[in-house]
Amino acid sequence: MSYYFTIIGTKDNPLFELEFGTSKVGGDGIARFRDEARYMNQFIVHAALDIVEEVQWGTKEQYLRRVDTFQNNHVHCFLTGGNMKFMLLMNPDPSNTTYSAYQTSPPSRPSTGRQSTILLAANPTSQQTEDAVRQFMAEVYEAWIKCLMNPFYLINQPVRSPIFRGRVSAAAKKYL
């Protein structure tokens, strides 16, 4: 599976960006997106910003679950108290998504019957994925805030701190 991760600021800007593959069940951590998808990933989250924003007025949780699907692209969101969304973009077969056309087919179904660790890790849909997601937009949002007590740092800047970018790696090599 492979992520794309960025922080939109409250005039809907990028102020911070990071792709990453999955850990867990033998990754290796490195995305696997094709190069199409790197400027289609930035389009698919911020055209899910429009939705978020309808969902954020109507509901006191930080963490939105999966606020949108697109193709095989999976869009969860985490609102901060001043309005900075986190938003997690996944997609569990990069390699397969196509973004030049519309599927012809419909999505297949995983089996009803008993599924292994490997299927629900992979499958992000689940329970277990849901709560792997919250778990690392909390600890990111832990780092937010020690980021954002930087005296140097200004709000909707851009975040260049490599200690910033380590945490975050980490919380994903952690949960992802």
Given for the second form:
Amino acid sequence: MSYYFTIIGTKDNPLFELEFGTSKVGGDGIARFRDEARYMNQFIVHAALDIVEEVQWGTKEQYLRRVDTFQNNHVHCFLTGGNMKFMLLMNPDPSNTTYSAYQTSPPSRPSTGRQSTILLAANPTSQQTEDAVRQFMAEVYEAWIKCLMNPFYLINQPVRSPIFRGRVSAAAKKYL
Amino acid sequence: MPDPDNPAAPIFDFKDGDSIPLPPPKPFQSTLRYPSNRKTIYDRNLNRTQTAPTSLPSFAYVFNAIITYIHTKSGSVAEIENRLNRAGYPIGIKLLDLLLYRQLPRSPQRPTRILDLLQFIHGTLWRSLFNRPADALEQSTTKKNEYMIVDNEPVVNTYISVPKDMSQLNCAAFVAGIIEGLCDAAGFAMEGVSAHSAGETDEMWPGKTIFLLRFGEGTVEREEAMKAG
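I would like to compare: after the form predicted on its own, may I see the structure of the form predicted in complex with its partner chain?
Below: every chain and molecule of the assembly, starting with the one above.
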């Protein structure tokens, strides 16, 4: 499982980006995105912002669960009070995702036995995943508020603090 | 062509379209400085202990300094209020997330309706700033996008007496700025929030202040749509 996490500001501007892999079940914490996926991830997350804006007024919850899927990418979203969007894209098998000409490509659902065991361990639609993402988001939210409390941080500025990055990575290691 | 003085020097040959190799990038060096006790802002607790409130005199001193500064820079009462409002605005933006985080129970609820937001300001915001809820919450009878929050005795005005020639000035414009920042951050675009003195005719509360919240057109439209389902 590979993850791409980003924080989007109120003007749809990215403030923070991080790629990481799973640290559970023998994962080494390194994202396995191909070069092509690097920018496709940004596109997919950006496209999901529209859906976030549709659902955000229908619920009072901050964690909006899974908002969008594309191929086998799954996008989860967490909305802060100040309408900053924490977007988490997860892909169980990035090496097998086709982005170009996706209409004609076979469905990305894995068929071989080896891949289905990977999916069982980290199924993006399962309740365990939802809970893990929720806990991850809550921890990032706490670090985010601390960042926000800094009087030298203005709203919609990119977050460059290496300590913030460290906190997000630690939360990722702990829950995902 | 080899250099006759120094035959060991490398020869750069550009005929294949080669370019001069760039020097390797310098390793990233953080300019971040840690405080002497090695505790950064990320190590501090976000929950405040109830036993340590902020001292009113020290707030009054800082607020006094802000008003004096703004007074020397501005030409009119409206400008003073505008600048006070802008001083409060970023505080409101940041307070929203902090207050949501501190709310109990642990799953914070974002305000999505105008009434939720007004109650949040009337209760949660006021309690965190002044340790008591605001005194009244009213809706304008003439305009549907206008709401009023009444504070009988604003704490920020405790040590302020406004000179006669500036009788229109109400320094609670600072608090109005906090409200405006909070509403904007929550996704409720505002036309503006202003503070008005209403104590001249009031025997009991001479410092009575009305905060007038004017919601933007888009916000009202969205509210109507949500009401309709």
